[in-house]
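Have a look below at one chain only, the form predicted on its own, in C-alpha cells format.
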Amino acid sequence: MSILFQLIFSGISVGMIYGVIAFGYQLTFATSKTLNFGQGEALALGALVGLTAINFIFGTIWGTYIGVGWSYLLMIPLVLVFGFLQGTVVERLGVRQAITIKSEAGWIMSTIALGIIFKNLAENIWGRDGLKFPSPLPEAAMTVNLGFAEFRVQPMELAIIFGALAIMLAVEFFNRKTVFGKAVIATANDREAAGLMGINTTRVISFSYALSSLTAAFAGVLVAPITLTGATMGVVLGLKAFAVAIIGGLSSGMGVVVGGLILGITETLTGYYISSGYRDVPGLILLLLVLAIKPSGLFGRATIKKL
C-alpha cells in the first residue's frame, strides 16, 4: 500500500507537468483552432534561461545573502517574461499569416520549423550535454504518514503540483475576471462574432500564444530541478502533453488537467508493476481508444462545422 501511494503521488507530479503543457495547447486551440507544436522547445528554453538567470543571481553578491531558494523565486518572473515574448514571436512569424490565408498546413509546419530553430539555438548556446539545475528545496525525501500507509515524497514534487495548479488557476482567473480575459473567452466562443463586436481577435490570438509559451516555460523551471536541463528535454514532454490534450479534450481546460493526471499515474504504475520498457504503452492505448470512441476527448465538446 505504501508503494502504491508513493507511485500515485509521483504520477500526480509528472501528470501535472503534462497538464500545464497541454493547458498551453488548449489556450491557442480555443482562440484560433491552431496549436504550437514547439511547446516542448518553449519548455526547454524556459528551463535553460532560468538556469542562466539563477546562476547569475546566485553567482553575484546577492547570492551570498539570499541563497538558492530566493534566487529561484527571483528567476521565475524573468522566465515568465521570456516565455511570453517567445510565444509572441511564434505567433507573429509562424501562425498569423497562415490564419489569414486559412492554411492549415502552414501553421503546422511553421510552428514545427520554429521549434527546430529554437532547439538548434539552444544547443549552440548551452551545448548538448545535460546540465544540473540547482534545487530550491531540500533534495532529501520527506515521510508522509497517513496512518494506514507511509510513503516518501520529494519537496520538489510538492512544489511541482502546487506550482502547476497556481499557474493554471492564475490564467483562468485572468480570463474570467479581467476585460481582456473576457475578450479571450469571447474569441474562443466565436471568433467572427467577437470581431464584429470590436474585439481585436488578432491581438487576442497573439496573446493566447504568449500565454501558451509562458506556461510551458514555467513548466520547464518546475521540472528542471528533478531532471537534467538541456535543449532536448522538452521533446518527449511536448509529445506526451499533446497526447494528454487529445485524451482530455482540446476544448476543455479541466479536461487536459485530468488527462495529464491519468497519463502520469498510468505511466508510473506501469513502469513499476509491469516494466519500464512498457511505461508509454498504456497511455498510447488510451489515446487510441479515445480517438476511436470519443474523438473530441473525454471532456471535450464536439463541434458542428458549417459549410
Given for the second form:
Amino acid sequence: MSILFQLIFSGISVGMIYGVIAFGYQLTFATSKTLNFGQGEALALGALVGLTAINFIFGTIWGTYIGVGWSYLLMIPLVLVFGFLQGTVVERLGVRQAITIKSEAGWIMSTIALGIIFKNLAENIWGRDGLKFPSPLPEAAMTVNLGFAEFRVQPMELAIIFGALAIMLAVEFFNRKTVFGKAVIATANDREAAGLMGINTTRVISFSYALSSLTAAFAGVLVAPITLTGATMGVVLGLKAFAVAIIGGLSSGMGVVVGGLILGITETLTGYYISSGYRDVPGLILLLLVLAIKPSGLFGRATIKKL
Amino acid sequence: MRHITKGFWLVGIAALIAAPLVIHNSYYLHLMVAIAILSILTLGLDVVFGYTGEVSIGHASLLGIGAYSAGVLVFLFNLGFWYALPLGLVMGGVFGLILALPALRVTGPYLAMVTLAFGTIIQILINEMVFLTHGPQGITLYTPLLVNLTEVMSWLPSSWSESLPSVKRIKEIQFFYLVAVALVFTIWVINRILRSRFGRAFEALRDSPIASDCMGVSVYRHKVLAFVISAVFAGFAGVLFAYSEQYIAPNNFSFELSILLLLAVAIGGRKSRVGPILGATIIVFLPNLLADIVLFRIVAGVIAAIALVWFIQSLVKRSESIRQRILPIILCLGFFGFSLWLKQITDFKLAIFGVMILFVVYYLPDGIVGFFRHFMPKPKPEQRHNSVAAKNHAAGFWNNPIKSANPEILRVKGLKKHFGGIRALDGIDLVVQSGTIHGLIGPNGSGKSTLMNLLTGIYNPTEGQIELDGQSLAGLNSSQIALKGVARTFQNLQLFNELSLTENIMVGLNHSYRSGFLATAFALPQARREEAAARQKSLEILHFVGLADQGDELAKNLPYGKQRLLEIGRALALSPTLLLLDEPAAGLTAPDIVELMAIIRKIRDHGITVILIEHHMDVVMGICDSVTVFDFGQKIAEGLPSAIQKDAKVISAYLGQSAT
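May I ask for the structure of the form predicted in complex with its partner chain now, the form predicted on its own having been displayed?
And the full complex, kicking off with our chain again.
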C-alpha cells in the first residue's frame, strides 16, 4: 500500500513538470496556432543557466552566508529573464516569418532547427555530461504518515508541485487581470479581429513565446535538483509534454494539469509494476487513444469552423 | 516539355543500368544504393509532406519498422529477402494506419507531434524487446544472392565461368540492380498516383479542405491514405536498407534521421520527383561533408558564389526583390566566412545542420528544383484536349438527369442551431419541392448561410431533423452528404486554386470512379478508361458553364465572375439532386448575372432542384419558383415571389417598421 502511495506521489511531481511544459505549449498555441518543438531545449537551457547562476551566487563572498536555498531563490529571477529572452529569439527567428507564409511545415521545421542549434551550443558551452545541480532543500526523504499508509517523500518533489502550480497560476492571473493579458486572450480568440481593434498581435505572439519559454526555463530549474542537468535533459520531457498537451487538450488550461497527472502516475506505475524499460510506452498509447476518442483532448472544446 | 522530361528519365534509367559496369569501387556502388533506397523513402514522404502539407517526424521509425521486419524474420525464423519484402510493406502500412487514423482527425500540428512521440517509443521498444529484435546488439543480415551465376554458368566452358567476377561482386551488382528496379518502380507508381484522382484530391484538400469535403472527397480519408502510401514506401525502403547495410541496430533510426529526411525533401524540392532524389543524394553525402572541414569550406564557398551570382542578376535586372535578397546573400557570405573561421567541425555539426534547415525554410521554400525552375522559361499550357469535340458532346452529361420520385426533395423540421447564446437558427420548418428553384432571402445574419452549412454537414444541428428524399441526414458528415447528392457553392469562393479548371471539375467527379486505389496505382485499363471518361465529362461541364476554352488555366488565374461559374460547374460534377447556391451573383457584373440566370434555369430544367441564397432581388424574383424569407433565425414568410414582395412582414424586415 505504502509503495503505491509513494509511486503516485512521485508520479504527481513528474506529472506537474510535464504539465508546466505543456502549459507553455498552450500559451503559444492559443495566440498563434504554433508551438515550439524545441521547448525541451528551452527547459535544458534554463536549467543550465540556472546552474551557472546558482554556482556563481553561491561562490561569491555572501554565498556561504546565505546558503544554497537563498542562492536558489536569487537565481530564479535570472532564469526567468533568460527564458523570456530565449522565447523572443525563438519567435523572431523561427516563427514570425513562417506564420506569414501560412505553412505548417515552416514553423515546425524551423523550431526544431532552433532546438537542435540550442542543444548543440549548450553542449559546447556546458559539455556533454550530466551535471549535478545543488539542491536547495535537504535531499533526505522525509516520512509522511497518513494513518493508514506511510511513505517517503523527497522535499524537492513537494517543491516541484507547488512551484509548478505557482507559475501556472501567476501566468493565468496575469492573462486575466492585466490589460496586456487581455490583449493575449483577445488575440487567442480571434487574431484578425484583435488586430483590427488596434492590438499589436505580432507583439502579443512574441510575448506568448517569451512566456512559454519562461515557464519552460522555470520547469528546468525545478526539475534539475532531482535529475542530472545537461543539454539533452529536455528532449524526453518536451516530448512527454506533447502527449500531455494533447491528452488534456491544447486549448484547455485545466487540461494540462490533469493530463500531466494522468501521464506521470501511469508512467511511475508502469515503471514499477511492469518494467522500467517500458515506462514511456503508455504515454503514446494514451495519446493515440485520446486522439481517437476525443480529438480535442479530455478537457478541450471543439472549435467551430467558420466559412 | 513532356518529351524533355521523358528523355530525362530515359537518360536516368540508362545511367542506372550502366553504373555497375563503370563503377568498380564497391564503396561508391554502395553509396549509390544508399541514395536509391533513401530516395524511395523521400519520394514517399513527399506525398505527405509536399502534397498534403502534413509534417511527419517519424519516417525514420517507419524505415526502422521495415528494416526490422526483415531483421526479425532472419533472427527468429531464418527467412530471407523474399519473405521480408511483403512483410516490410505490410508492416509499414499497418503502423502508418495506426498513427494516421487518430492523428489526422484534427487539423493542426498533431501528426508531427504524434509521429515524433512514435519515433522515440519505437526506439525504446526495439531496445527493450530483446527476444524479438536482439535489442541494442542489433541484427546481422546478408545481402541475398538472387541468382547464383556460377551455377547458371556451370554448363558453359570453364574458361567462361572463370572470367566471372567474385561472388561478393556479383551480389553487389545484383543488389544494385534490384534497388534500381525498386526505385524506378517507386517513381512510376508515385507518378501514377499523383496524376490520378488521388493526387488531385491531395492537392485539392490543401487548397480548400471544406470544398473537398463538400465535393465528396473526404479530407480525412485522403490524408490517411497519403500517409499510409508513404509509410508503405518507407517499409519497402526499410527492407532494402537492412539488406544493403547488412547490420541494423536501434540507433540507426533516430530522431535526427527523421529530420534529415524532411530536410531532404525540402532542400531538393517538394512536389516533384527529382527533388526528393536530389535531397536523398545530399543527405547521404552530408555526414561526409560535415566531417571534413576542407570539403565543408569548398561547399560553403560554392553556395556563396551561387548566391552572389543570383544577387548580381537581380541588381542587373533592377528587380524589386533586391531588398529581400540582401539578407540571404549576407547569410551565405557569412556562412562561408564562418566555415573559414572554424578550426574543426565535429563539435558544431548539429548547429550547422540546424542552420541549414532554417536557411531552407526561409530562403529555399521550393527547394533546389524550385530555385532553378525560376530560371527556366515557363512551359506553355499544352492544349491536350480538343474543345470542339467537347462542344459536340456538350449535352452528354445531361443524358440521364436524376429525377427524384419524391415530390418533396427536402424536408426540414424544427431545425435549431445555437452558437453559445446566439440563436442563429431557431426552429425552422422548410419544404422544398422537387425540380424547383427555391429562393432563401433575408437580411444579413438572418440564418441563411447557417442553414446551408447545416444542410451540407459543416455544422451539426442543435436540434431538429433534415430529410433528403425521405432519408434522414442526421449523423452524416459533409462528404457523405455530398455523395448523397447535395452539392453546393460558397459565398466566399472555395476553388482549388492550384489546379486547372478541368482538374477542379474532375475533383467533383471523384465519385464517378469505380476502380480502386491499386488499380489506379498500377494504371490498369479500367482506371485509365475512367480517367479518360472523367476528363471528357469535365470538358462537357466546362462547356456548359462557358469555360471550355480555358480548361488548362489554373483556377486562381480566372477573373472573379468566371470563378463563380467554375464553382457551379464543379458542383454539377457531383451529379447532384439538390444544388445549393450561396450568393452566386455577388460581385458579378450585369451581363454576367444574365448569363448566370440562364445557367440556373437550365440546371432546374434538367431536373436538379436548386436552393438559391441571393441578395439581388431581381435574380430572386426573376427565377425562383418559391421563396422563403428569414429574419433572426426564423421563417417570417413563404410563397410565390410575387406574394412575398407584397408581404408586410418582409417589407418591415428589410426596410424597418413604418413610424405610424
